[in-house]
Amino acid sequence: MLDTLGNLERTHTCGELRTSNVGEAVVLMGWTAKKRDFGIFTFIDLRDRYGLTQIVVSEETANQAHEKAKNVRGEFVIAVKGTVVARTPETINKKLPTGEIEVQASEILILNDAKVPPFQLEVVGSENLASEDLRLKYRYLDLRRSQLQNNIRMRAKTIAKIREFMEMRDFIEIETPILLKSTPEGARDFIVPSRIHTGKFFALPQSPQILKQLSMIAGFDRYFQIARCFRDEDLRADRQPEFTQLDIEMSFANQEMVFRTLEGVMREVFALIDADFETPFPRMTYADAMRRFGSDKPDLRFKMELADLSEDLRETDFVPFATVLENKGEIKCVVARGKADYSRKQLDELQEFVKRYGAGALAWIKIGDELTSSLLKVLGQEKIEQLAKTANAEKGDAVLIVAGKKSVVAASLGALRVEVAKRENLIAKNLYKPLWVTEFPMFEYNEDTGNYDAMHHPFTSLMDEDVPLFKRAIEDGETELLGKIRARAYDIVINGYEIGSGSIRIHQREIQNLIFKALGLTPEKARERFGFFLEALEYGTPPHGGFAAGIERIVMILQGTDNIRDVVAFPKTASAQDLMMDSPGVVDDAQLKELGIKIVE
């Protein structure tokens, strides 16, 4: 029979007691993490979210409590009344903050029992964890693990620190609606049917972008929100269909003001782990980032920049390379320092790796006691030596080469440099390298549709010096010029993760109309989707700019995990399912009929 709590109150948490508490009568409550029987003594490790305290129950001093302790099993919920005593020197546990004391129990209450958990909660090493799917199915148990509890606590501290920082700088927190109108301009919307207005639908916000701009038109001047956002898109390890972001907007703001604000936020947040950032953060244009690192979110904790071999091979007779260059592609490489000893198996593994990013093959040069290369027969010794020199490779190095479309070369070599750095342990732990990436292209060509899309979003203003070129592209129909237009857009990157992005916004309707036209929206279509916003721009819209930073990605870096699900209390799987609640699920025919919806197989 289970005990009742009655009016008993906890006096301390399981992570709180120290030698200064010795002799005090205490009441602890929590879950049984472990129990060990030693005849007349029973030891219980009692756990709550604050920590763990060892309980000792003696048959001689507390016979009734000892009898009850015999019935306690893992994850039972118990209350313990007892006295804090100091451990003997040989029994001190230096791994625990409470390891110098224990509580000698005088009474135990069993408040609830528990089934045997489907997996072991506390294990040593991530390789010993149960499968992620099993842990997600029983997420409420997985969340009892200290690692995940620490992650969720850090998330809460991060949000609290952000709020404190923003409020101290006169930003006002404004909560924007979750049920909005679908205005598809980026990822797919999550659609919500309206029961009252049959055949019409709300959409969940991909971001509060338009609403925060409307807040500037409304005169709120400085807005922020810890905003829930939703995107129905294919998932990656660092994405979830629903996520939280710090959303910021400022009136009368230039890029430098936005940068200073975000740098201040990052300094405050990373101070939670005693990491100090020098400000201002370094800056790099998008073009330079792609040229040097093959990525718009380069990890600067290690070097290994891309080297361009295209000019050295401009006159080559080697057909694959010649064809690439004729088609305006490029040939680039990275140098793996000290890896001239790469085996054929290792090189084959790296080749399979770059193929995931569209590369056809990975060529190589190894500079050992002799210079060897997969290209030696087709290019000759002299040309191979020239390529190695252009790559700044030295004796002992391996040169890894990819040829193809510029986008493919960038994607494959950008990923390869990170893969090599991870394999060779080139990335220092507890090192944080922030970077502003600036001057993103305003438009990117969509090969599937044959049109240009907005790289960030269609409310981003243009670099002032590119406005004449943009108007020429629109007014004279020279749409190929759109690929050369730069935006006043910027990203914060830390350790290879895009933490967030922002821009100076368009505040004049004339320019916004031209942007929509460039994106292929007719005036009628633009009014249908964004008419309320276009009209708002005519009522004295101040110049403004802002930013959105992903809370989950920030906490991932703070906690040293590369899995976004580790920092979300109740996440979805990579296939956007909730294994615990078994969602998404079906709804009954009556609900569908009420909504005017029919399921088509």
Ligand code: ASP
Contents of the next structure:
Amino acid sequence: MLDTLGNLERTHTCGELRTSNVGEAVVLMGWTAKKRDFGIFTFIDLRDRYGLTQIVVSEETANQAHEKAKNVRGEFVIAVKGTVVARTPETINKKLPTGEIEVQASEILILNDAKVPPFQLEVVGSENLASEDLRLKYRYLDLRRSQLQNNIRMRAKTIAKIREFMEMRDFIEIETPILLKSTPEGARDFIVPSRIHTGKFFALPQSPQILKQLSMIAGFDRYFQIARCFRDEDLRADRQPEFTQLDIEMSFANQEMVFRTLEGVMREVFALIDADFETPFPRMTYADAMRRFGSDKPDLRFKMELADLSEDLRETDFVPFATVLENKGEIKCVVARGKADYSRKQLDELQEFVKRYGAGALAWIKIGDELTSSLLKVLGQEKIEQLAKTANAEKGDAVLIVAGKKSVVAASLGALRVEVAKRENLIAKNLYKPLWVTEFPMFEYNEDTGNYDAMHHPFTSLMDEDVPLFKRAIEDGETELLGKIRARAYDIVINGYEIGSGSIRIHQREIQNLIFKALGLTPEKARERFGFFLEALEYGTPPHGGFAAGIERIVMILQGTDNIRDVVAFPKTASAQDLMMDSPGVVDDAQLKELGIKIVE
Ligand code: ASP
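Mind sharing the form predicted together with this ligand? What's above is the form predicted alone.
Time for the whole complex; same chain goes first.
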């Protein structure tokens, strides 16, 4: 028989009581995390979202409660009436904030029972953690674990901080529609069939980009939104098909104003974890980031910059290198400090690692007591010494070399740099290194279509200096110049994560038309997709710019997790399924019929 709650109310939470409460009569409610039976005494660890309090039930002083405690099992929901008592010195638990007291129960109410959970909830760290799929199926149980509770609370605090900051600075929160029109922005849209307009579809927003720009045209001047966005992207472990952004747009804004706003937001947010967070953020152009770190999101918590060996090898007759250089490729390296003792096996592992990024092989030089290298036979001692010098390697170091197409060299060495830093523990804990990456290319060549795509999005403005080049590309049909044009687009990167992107936008219709033309959109297509927006640009559009920052990424960094699902209350798997609800699911034939939809195998 279960007890009823009646009028009983909690006096305290399970994380609240301290020695200053000793002697007080209290009522606690929560879940039974653990029960230990010692004959005349029973101990119950009572848990709620605030913490854990030890309850002691004694046969001698509370016989009825003691009897009742016998029926209590893991995850039962109970209420405890009792008195706060100080623990004896030898029973104090320093790890618990409530560890200096316990509650001596006088009465126990069993408010609800619970089946035995399908996995163990009380685990320390990630040891003994059940498989993620099982935990996702019973997400509501997994969420009881303090680690996830903390993550979700930090997420809420982050969003609250952001709202407070934005409102203080006169930004207006505007909710934009979830049912939108499909205007593919890079990723695929999730589409929603309309019943009333059979055969027509809404699309879920990939971002409220156009709507926030329209808000500027509407005169709102400073917009923000904690915006849910949806992208039907191919499966990636670190993505969710739906995610949340802090979306911002400002009128009459230059890049510096956007930067100051975002730096302010980030400083406030990182203050939540008392992080030492430098503002203003350092800046690096995209070109420099790629050259120095092989990545547009360099992790600056450790050095290890790429060095270019191409010049030293310009005259080489070693065919693989000569071919790479002839084909405008590069030969670059990173130095693993103090790793001249890398074994054959370790080097083979690193070679396998770079192969995943398209590299053909990993060459190496080790400066141990003597110089050894996978290239010694083909290049000779002298050349190897020269390469080591260019790489800035010293005695004890290993030089790791990749040759190939520029994009492959960047991708593989950029990733190798991080891999080596992780393996060798070069990354300090509790260190946060923000960075603005600026001057992104406007266009990106798409090898599949033979067209240029917008690297950020088509509403991004060009750097003034590059406008003449852009006009030449369009007017004289020199399309290959498009790859050289830089945009007023910027990213925030923290610890190697892209936190978000933004840009100063195009606010003049003619330029917007030219950009669509460069992207291979005919005027008809452009009108069909963006006609309403192009028209709006003609009714007095202020210069404007903005940014969007990923809430999940931010909370992941704050909480020190690499798993995006750890910071989403009810996440989907890497293959975009909800294992708890079993979605996506099928719908009735009747529903489909109403929508005029037929499933074709
Ligand atoms: N809409 C862009 C995005 O979601 C951000 C921006 O340009 O403000 O990435």
